[in-house]
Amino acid sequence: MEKIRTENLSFYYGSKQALSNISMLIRDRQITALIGPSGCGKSTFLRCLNRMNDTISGTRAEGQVLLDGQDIYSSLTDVVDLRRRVGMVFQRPNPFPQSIFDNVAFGPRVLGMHREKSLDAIVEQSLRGAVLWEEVRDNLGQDALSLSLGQQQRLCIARAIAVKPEVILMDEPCSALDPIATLEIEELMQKLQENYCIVIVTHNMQQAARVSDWTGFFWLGELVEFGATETIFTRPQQQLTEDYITGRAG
C-alpha cells in the first residue's frame, strides 16, 4: 500500500540545486533504503519527507510530497503534526540529557497524550517496541547519556515511536555503532516494519541488501534507479547503478 509519493521533487539550498525531479513511491510497512555516494542528496531527500529542511534558511522545495495523498508542502499543513506522523532518527544517537523515562515521555507530555493513557504505560510500550525494556526497566531514572551508543540509538527509536508516528525516517542510524549494535538495530528495523513505514539512508550496501524491501540509488541529486532491493543488487537496469554497487563508481 502506498504511504508516501514524491512527484518531481526538487530542492534548493539558495541557488544550489540539491535534488532534481525526484519521483518515488514509498510503501507502507516496508523498508525503503536510499543509497549513493556522500553529497548525492539522500539525506536532503529524507529530510524533505517531514520538512526538516524548513529549519534551514534560504531553502525551497518544488514539486510535491504526498503523505496519504495529501501534499505536505501545502500551506494548510500542520508541520508539528506532520513531524509527529513522520518521525526521525539521526546519524548519531541524540538522547536528551535527562533520564531514560523522561526521554521517552517527552513527546507524549508535550502532545498531552498522557491524558488518555498513563505515561508509565506509554514509556513501557515504547521501550518494548524498541527492544530496550528488559535492559533498562529497573533503571528508568538513569541518565540516558550513560547508556551505550547502541542503547542510546534504541532509546531514540523508542522516543520516536512514543508519539505514535506512521513513518520512521532513519539517517544512517548505524554509522556510529559497532557491528553488534548495528545488528541489533537492523533486527529492530525489521520488527518495526510490521507497524511502520521505514525509510533509511545508508552508505552500507550490505545493510541495504539485508534489511530493505526497496532501494533507491541517488547520484548527483538525481534518482538514477528505484526498484525491489533484490533487483537493484542483482539485476540493475542502469549501468551506473551496477558500477556503484560493484565499486567501480562512487
Second form
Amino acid sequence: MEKIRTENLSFYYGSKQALSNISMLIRDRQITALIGPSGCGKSTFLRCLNRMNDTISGTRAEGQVLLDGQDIYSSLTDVVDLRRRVGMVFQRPNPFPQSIFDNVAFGPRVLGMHREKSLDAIVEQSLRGAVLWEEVRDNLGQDALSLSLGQQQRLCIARAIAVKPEVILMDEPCSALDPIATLEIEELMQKLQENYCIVIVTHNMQQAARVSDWTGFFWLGELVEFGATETIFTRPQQQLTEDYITGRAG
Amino acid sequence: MQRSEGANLRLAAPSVEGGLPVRQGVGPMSIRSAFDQELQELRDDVLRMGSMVEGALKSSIQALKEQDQSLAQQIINDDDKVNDLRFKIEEDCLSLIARQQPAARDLRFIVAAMNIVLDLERMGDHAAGIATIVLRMGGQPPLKPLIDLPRMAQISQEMLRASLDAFVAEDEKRALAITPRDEQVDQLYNQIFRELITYMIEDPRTVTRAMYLLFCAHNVERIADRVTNICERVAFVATGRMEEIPSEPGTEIGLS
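Switch over from the form predicted alone to the form predicted together with its partner chain, please.
So here's everything in the complex, that chain up top.
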C-alpha cells in the first residue's frame, strides 16, 4: 500500500542541484533502503520526506512529496505535525542529556501530554517497541548518555516512536555502531516494519540487502534504479547499479 | 586465496555525507582487484577441471578402441583428482561468498560455478565408467567396429569445450548454440542402440559384449546431456534467468 509518493522531486542547495526529478513510491509497512555513494543525494532525498531541509537556508524543492496523497510542501501543511507523523533517527545516537524516561517522554510532553500515568504507559510502550525495556526498566532515571551507543540508538528510536509516527526515516542509523549493535537495530527494524513505514539511508549495501524490501540506487542526484531488493541484488537492470553493488564503481 | 582486506574495509567505511566529490567514470576492475583476482582463479579452476574431464572422455574412447587396460586404469585413478578439484572449487566458492558478499553477476557466477563443477564431476564419473567397462572386457575386441561411438564422443567433447568457452565469456548466445548438438548425440545413441539390438537378436551369445558397448554409449550420452546443464548455467550468469533449455522430447531411447 502506498504511503509516500514523490513526483519529479528536485532539490537545490542555492544554485547547486542535488536531486533531479525523483519519482518514487514508498510502501507502508515495508522497509525501503536508499543506497549510493557519498554526495549522491540519498540523505537529501530522505530529509525532503519530512521537510528537514527547510531548516537549511537557500534551499528549494520542486515537484511533489505526497504523504497519504497530500502534498507536504503545500502551504497548508503543519510542519510540526508533519514531523510528528514522519519521525527521524540519525547517524549518531543523539539522546538529550537527561534521564532515559525524560528522553522518551519529551515528544509526548511537547504535544501536551502531562498526566503521569499515561506518560508512564507511553514510555514503557515505546521502550518495549524499541526492544530496550528489559535492559533499562529498573533504571529509567539513569542518564541516557551512560547507555552504550547501541542502547542510545534504540533509545532514540523509542523517542521517535513515542509520538506515534506513521513513517520512520533513518539516516545511517548503524554507522556509529559495532556489528552486534548493528544487528540488534536491524532486528528491531524488522519488528517495527509491522507497524510503520520505514525508509533507511545506508552506505552498507549488505545491510540494505539484509533488511529492506525495496531498494533505490542514487547516483549524482538521480534515481538510477528502484525495485524489489531481491531483484536489485541478484539481477539489476542497470549496468551502473551492477557496478556499484558489486563494488566496482562509486 | 588471499584475503581481500581492502574491499571489506571499504564497504564498512563510515560515511562522509556530502563531503567528498563523487568519483565519476570509475571503470570495472578498479576497486575490487583482489576479489576480481579470486574470481579469475575460480574461472581458471573450472576450466582446468573441464579440460581434465574432456581428456578423460577422450582417453576412455581411446582405451576402448585399443583395449588399452593400463590407460583405462589410469583414467580411473585420475578421476580422484577431478573429484578433489571439485571439492576445492566448492570450498573456494563458499569462502568467496562468506568473505566478499558477492551480489548480482558476481553472485550468479559463483553459484553457477558450484553447479557446473557438480556436472563436471559426474561427467568425469561417466568417463571413468567407460574405463571400468574396458577393464571388464578384459582385452577382447569390441563386438563391432567402433564408428558411431567415437563420433558421439567427439561431438560431446566439442560441446563440453564450447560450453566452457561460453562460461568464460559469460555468453548466453554461444551457450544456446551448443544445445541443439545434443540431439545429434541422442540420434547416434539411438542408432547404436538399434544396431546392437539386432546383434543380440541374431545371436544371444553376443549379449554381454553388446551390453558393454551399450553401456559405453550410454555414458557418452549422459555426458552430452550434462553439457546442456552447463549451458543453462551460462545463460543464468548472463541474464539472471533460470530456465531449462528445451530439448526435443523422446529423442533418446533405452536407459537414461
